[in-house]
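First, one chain by itself: the form predicted on its own, in structure tokens.
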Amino acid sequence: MVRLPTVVIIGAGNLAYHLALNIHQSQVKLLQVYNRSRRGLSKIKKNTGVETSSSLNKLNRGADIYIIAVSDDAIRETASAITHLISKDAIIAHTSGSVSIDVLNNLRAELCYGAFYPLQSFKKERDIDLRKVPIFLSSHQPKTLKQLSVVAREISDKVVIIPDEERSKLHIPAVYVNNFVNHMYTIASDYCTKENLQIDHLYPLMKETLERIFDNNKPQDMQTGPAIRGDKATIRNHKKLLKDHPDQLPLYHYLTKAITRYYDENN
């Protein structure tokens, strides 16, 4: 039987919280959650019972893997603060989709390092079963990948080993389908509020759009609307109605042009 690695999570934000919950519920031993402030630790402690600490002097130094789940610009600083404290055989892995694993290079001689990237949007208020979330692993070191894979497979049904550069590229479409789409929903909501319309009238349409993509797997085949039809009269009318929304008009114009150009070039 393969011995399961022990883990310490560094950070207490949305992703760290969900990692703590899911790892705690698995067969992997979560030894501690450390964060440089107490913020966020109490909720993790309440829902897992795992030891927490905001004192670097009390960092558990005996874990096999340290998963750094902090903001991208804090990864190297955080890793630098702990590398001299932990075992020389321990692994450090960050959870960023866009930051190269090389941000962890040269922190210490012969450091084992990599990336442990769950591709999902996380909020503490929403329950997320990581079993359904793909986890992407990157490392230049086969031994590190093996250890990270053991942990990842304990909490996810889809574990993918991916080159560092490809993981960073994957983060771009992730931003498109999550962050950008959510902002489009925000714009639609703002429009409805200003025009005294109900956003919930759009919910069935939002659901149908997503289900079509899941069923077909080719969003380019699912496009509908005035732009792909070349319905210039409807487009002119929309732009007329958007004159009272000058911040939205340029976006409408750009996206309409982009859809028209895409299908002109690909049909």
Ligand SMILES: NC(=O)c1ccc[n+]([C@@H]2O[C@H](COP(=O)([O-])OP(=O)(O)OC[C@H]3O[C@@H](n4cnc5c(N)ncnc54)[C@H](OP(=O)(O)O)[C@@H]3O)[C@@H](O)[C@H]2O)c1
Contents of the next structure:
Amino acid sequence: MVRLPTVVIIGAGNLAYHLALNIHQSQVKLLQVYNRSRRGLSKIKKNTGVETSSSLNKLNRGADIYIIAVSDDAIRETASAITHLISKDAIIAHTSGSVSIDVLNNLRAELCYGAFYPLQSFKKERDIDLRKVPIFLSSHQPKTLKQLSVVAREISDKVVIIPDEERSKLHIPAVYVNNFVNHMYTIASDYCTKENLQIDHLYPLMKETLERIFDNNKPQDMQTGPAIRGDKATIRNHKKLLKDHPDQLPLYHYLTKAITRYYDENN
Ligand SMILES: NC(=O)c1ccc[n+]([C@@H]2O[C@H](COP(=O)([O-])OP(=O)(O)OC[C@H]3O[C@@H](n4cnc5c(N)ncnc54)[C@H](OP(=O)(O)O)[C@@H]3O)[C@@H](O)[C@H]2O)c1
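Structure of the form predicted together with this ligand, please, following the form predicted on its own?
Okay, now the whole complex, with that chain kicking things off.
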């Protein structure tokens, strides 16, 4: 029987929390969760019982794989701080969609490194079934990919090996469909609060917008509203009503123009 790799998670934020829970529940041995501060560690400890540490001196040095789930900008610095502590065969993988794996290059001679990117939006307060979340793996080293695949398959039903650059590109539509759409909901919610309107009146519309796509309709064929119809008086009226929301007016204007231009150019 093949020995499953052992894992240490670095970080205790939203993704680290879900990875810790899911890896802990799998056959893979999660040896430790390390974070630069105590923040987030007690919740992980409470829900997994796994050893946690915020002292680099106490970092478990014997793991096969170190998954670095810290903010994008801190990946290199964090990896750099642990590379001289861990075994020379150990793998370091970051979890970012957009950061190139090359950020881990040249930290040490012959370092095994890659990316371990679950494509989902994670918040600690939301349960996520990682089995349904695709995990994208990148590395220049076949041996590293093999080891990362073993761990990924233990927690997800969909594991995809993807070139580094393609993973970064995939992160852009991920930002569109989650981050930007969620910001639209935030704007709608703020607008409703300010105008004393009930956001839940919009729930059937929000549901239908998404269900159409899941029913295999192309989003570009599903557009409705004043911009695609060219209803200029309605648009003028909206802009007038938005005078009390000066922050929202430029966005409304930009997106209305973007929709008009898209259908002018594609019809
Ligand atoms: N959340 C998601 O939906 C999601 C999905 C896929 C991939 N990812 C990737 O996963 C990684 C973590 O994202 P997240 O959303 O889990 O972040 P997060 O919840 O904001 O947590 C950030 C983590 O990074 C640590 N950190 C921040 N700055 C640091 C520094 N200068 N040095 C060392 N550690 C530092 C924080 O430590 P403290 O607690 O001490 O501040 C915390 O453990 C990112 O690369 C992100 O692109 C996230």
